[in-house]
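Take a look at this single chain, the form predicted on its own, given in structure tokens.
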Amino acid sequence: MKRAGGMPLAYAVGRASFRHLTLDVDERVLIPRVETEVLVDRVLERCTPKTRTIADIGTGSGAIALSLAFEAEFERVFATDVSLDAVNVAAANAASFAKALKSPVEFRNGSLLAPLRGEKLDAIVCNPPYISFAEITELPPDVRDWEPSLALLCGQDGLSVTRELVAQAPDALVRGGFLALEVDTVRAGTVAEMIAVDGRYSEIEVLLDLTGRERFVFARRV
């Protein structure tokens, strides 16, 4: 019944696969995407011995924060949301999995950074909403009639989220290190453009998803 209503696979089942792990999912986070999966690639290939400690912002289901910490060793992993809904699914999913990880991973409720007021950040990741209003309608009904709003939309043309992280992420990153981002793909030079004007980071590279399109946005902290 669930399906014929519309509702995504992984919602009607209860579980979704992200890299090696299988979180529990419903309608308050998010379902985990493959393009988040080559994210989180793109993330451990530019951690060092030197990259202690990382933050997932808009942890969702906490397959970012929780893939992070099941692959390498870091001292802490964080994961911030502004749902608390998120966060009590993300954690519930990190207590399953907490034999098995090998970094301690802290929740925290909060929007973007503020959870994280005087902590210093070897890595940001986060893959923020990035869908404009206007485009609601281009989205396809199991995404736009199910998914959280608040995990797909934001202002100011789908960049108001990803801007204000932009502007915020060089007052926690050490000197060195990196903010990484997952962004429309029609943005991504936008997005490349708004870190270059900052004028606090270097290093700034725009990366390829599978298909061959520009998804990901790396920069270091000056």
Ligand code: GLN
Contents of the next structure:
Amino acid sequence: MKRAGGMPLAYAVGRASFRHLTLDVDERVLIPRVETEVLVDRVLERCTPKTRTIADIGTGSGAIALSLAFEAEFERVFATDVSLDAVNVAAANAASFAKALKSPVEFRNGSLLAPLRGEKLDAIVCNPPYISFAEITELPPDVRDWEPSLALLCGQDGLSVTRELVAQAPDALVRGGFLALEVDTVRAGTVAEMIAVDGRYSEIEVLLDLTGRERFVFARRV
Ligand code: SAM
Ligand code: GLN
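I have the form predicted on its own already, so could you send the form predicted in complex with glutamine?
Every component of the complex follows; first up is the chain already shown.
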């Protein structure tokens, strides 16, 4: 029995549910989390008929991109990941839902917005790695020992990927387009401040998860 080694249940059964979808997952991708289901709600609430092109950066299993494409109509949904393994898992999930999706999903491999160079986006959604190397020891063993480090951890106190995306996104977003980030609850204020200091965003919002913790930061391109 694989679970004896502490393998998370979702990897043992090869499936995880996320909103309306049951996704195939394995150790190449993060097991999608319940807080990220809330991120999708907050994104969908802000989408209008003018939100035609949306990108999920760091798509992992495809949870966010495929939920957006399943639940709403966009002209294009981009799903990118720096991990080619993740892109392959997400694309396989997309293939199994192909007939049920309301929007077409395109997959790209590469770091942050590099694979979308030249595209104009109405919205960018990202659940980046946001745990610092110093915090590794605080993670539960089933997370630390099984889930991809690339999905969980990053430098600069867990902010390097977020910081780089905040810097890149204004060049890709249309005026009035929005950036939606999942963040570590202890760093929401820091991320909001980082966005404010950038100067190219307005309407900066810190939103709560279902446990009442500050978990998402949204902002609009001026
Ligand atoms: N979006 C999925 C979800 O919410 O379940 C996965 C999120 S996981 C926390 C972060 C994802 O970002 C991983 O799939 C990881 O491979 C990817 N990633 C890490 N650094 C990245 C980068 N510089 N550019 C693009 N993707 C990156
Ligand atoms: N929320 C996840 C955890 O605590 C981490 C996800 C992330 O780094 N984006 O394990």
